[in-house]
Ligand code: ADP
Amino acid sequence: MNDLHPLILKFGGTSVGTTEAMQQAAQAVQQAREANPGVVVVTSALSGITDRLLRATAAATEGVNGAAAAEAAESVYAAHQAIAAALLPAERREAILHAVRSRTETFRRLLEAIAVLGEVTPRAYDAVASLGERMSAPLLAAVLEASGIPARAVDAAELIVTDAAFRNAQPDMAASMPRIRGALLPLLREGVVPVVTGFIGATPEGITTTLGRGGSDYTAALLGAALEAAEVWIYTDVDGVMSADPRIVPDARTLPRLSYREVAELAYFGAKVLHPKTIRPVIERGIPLRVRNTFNLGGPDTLVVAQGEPVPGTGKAVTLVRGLRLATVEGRGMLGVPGVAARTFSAVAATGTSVPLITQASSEQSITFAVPAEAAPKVAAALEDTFAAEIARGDIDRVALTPPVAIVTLVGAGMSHTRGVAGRLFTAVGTAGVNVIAIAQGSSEVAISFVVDAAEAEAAVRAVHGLTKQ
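Taking the form predicted together with the named molecule, show me the structure of that chain by itself.
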């Protein structure tokens, strides 16, 4: 029996990354408590900290000296120390910084161990990756207390049971549910705000796991589902999900209402603002999920619902995937040679590379597709291997790689059935002086994608964004 339907507030890294952000977050919690006395907070690591932890881990596998490990640990400590110094009274500050110090010491020792071994096991990777949230949660709880909100940091390793797929662990909802309720409902009944570490879980044996990058949204959704939340609010640094990344398109507009399927499409085509898998637990239960701006409380936001009412024929948003190259297998002798496409894509698949886009070939003489830039050299090598005989015979000239490219996509329901959309789109891109290198083959009903040079990607996004207004 649950008479309490709390609000879950999740703060992303930029929402807790600075003194000003932490103050904003505290204000958001204060306002939420006025609307609903039961508030649960989920926090990410301070912005940039998880990246810094993982970069240092990668460097450690190449061997680091003690000084480099100490320096990495010190920079992580300093980020937390600056906020604690600005926002916590002296007596509270000491206890929090002591806890932060013990985490950064763990980090330093793990780096040294990784350097000795020359490799990082998945389990060690998660031990390091989890440290950011294990510092931000106690800090945020203390900041809330300092602003008069009773709060308690809670480590999600005690709440969320996962499998042992380190770095991308799968939560076990049935096993987690009683733990979540058992730990958080008593706090809520006492009027205390639990501040839960996002991103982290643990195996049934208690070994720390993480839920994949950006996984704090997942934590918020799991808690929302287990606690039968009234709503889940994902706080970030922009006004909800927008018609384009506002860092690229300054006049991007907030999309007030999105269906789950549209969120999935946006994410698939590169708008990483919400990962669909992570929000499924709340959407399935009909719990409303909102994306809101920590720095513009009361500003526009996005409500995500199970079913939407798409407006056919209009582009809703423009997305961008960077960091790709195009690979081309070509040669006049390919004409009529059976199985070239099948052999090409099985060779690519064998390298473990996913192909986000295959382009339209004007003839049977070439096959072109996009691959992540970092995988491009091994893909080219695998293809040269597969087609060694054809290359030797001259049937296939070569396997070519382009310089870095990006995929720009106009996303929106029913577009490809609407006459003229593609025409308007490519006119807009052409008018902006951007060269379209390739167009996606058989674009889906919901999206039109094309490839441009990496340097022209932002100009292309801005040009296409104009079409979302119609």
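Compare with the form predicted together with the named molecule: the form predicted on its own:
Excluded here are partners and other molecules; the one chain stands alone.
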């Protein structure tokens, strides 16, 4: 059994992306160690670095000369050099910058190889994408050391075993757990803070993989589960999870407590919070998560636990998903015909398109669903091909696409047990002059979603957010 129950601290890119951010991260680690002497840090790449690496990689498929590859590598090096120059003593700085230079040289060589091939294989993609974390972890560990905190950089490729599904690899927890515990527990017992690269794993053969969207959060959750952590703290640049996007709703507020289910709904419907897949390891073990602001360490935060605090009748938060269109399959000949929905969504799935919302008339004469706007034309074409015979016979009248729309979702546990929620919701939206195009509410008590014209989306969010304060 584990005799330690450490805190896992994960820092996103904005939390380590500048000199000020690195200083704040070091202060956050120091404060955490005062609460719990066992601290494990997981770090993302510096803000913007992974995007920069991948943009250069995409450009390399079109051909890149040596000078262009060197310029891309130098820009990545310069970002790390600026932080090292400001925060590290000269003797420590030289060693760290040597390690960073080695990674940027690897990057330059990869660009040149990709340019020769004219394509990026999934394995090469992950090799490039992993470099940002492999540069930030040693740098952050050195900054912690310079702040008087014993620390050591640890490559997650040595800890997390995955399959070979490059770009979105799935961890093997049974194989990973002994590696995680064997590498990190001795460091914790020595009072050392391990600084682990987020986002990265490796196949059993040692080939680098990446964990996909929210990968660094996923790393933190995996470590938390393996080490039986007291809590997992996710550091961002906002005060926890907000009741709405503060750029749309200036008086949005921090939600002090949410359930895992509520966070999953918020993430699914567009809020920039924890991705459901990434927090599954801690959900399964009942480990609390806390979302904190690196730049406001004494400010409010959000605790995420198994059971949230029901707020009768009003919901807690409002989210917005933009960039969508509605697709509709309709026709009188659909009435009572089995298999129409199955064929519809099989056709959509064949295009590789995700469907965030579905609604169907009780008469069974139409099925409407949302798809990303950029995928809408190919989805419509696939549906017309699938139902070509029915369209020719007149059983299906048409496959139609709307202009751009958005999904607005009210999230909060307990809404389905409170009378009048939907009435108050749509009264508020109507009073704001917003037309509701489609509505979807499942058996879940956590969320009500509706679709509005893209131009009316922000007005709808503000109208619904007003209900959460009642």
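Numbering follows the first chain given and starts at 1. Definition used throughout: the rigid core is the maximal C-alpha set that superposes within 1.5 Å between two forms. The structure displayed is predicted, hence computed values, not measured ones.
Colleague: Given a superposition on the rigid core, I'd like a yes or no on whether residue 247 shifts its C-alpha by 2 Å or more between these two forms.
Modeller: After core superposition, the displacement of the residue 247 C-alpha between these two forms reaches the 2 Å mark, so yes.
Colleague: Core-aligned, does residue 211 move its Cα 2 Å or more between these two forms?
Modeller: No, the C-alpha position differs by under 2 Å between these two forms.
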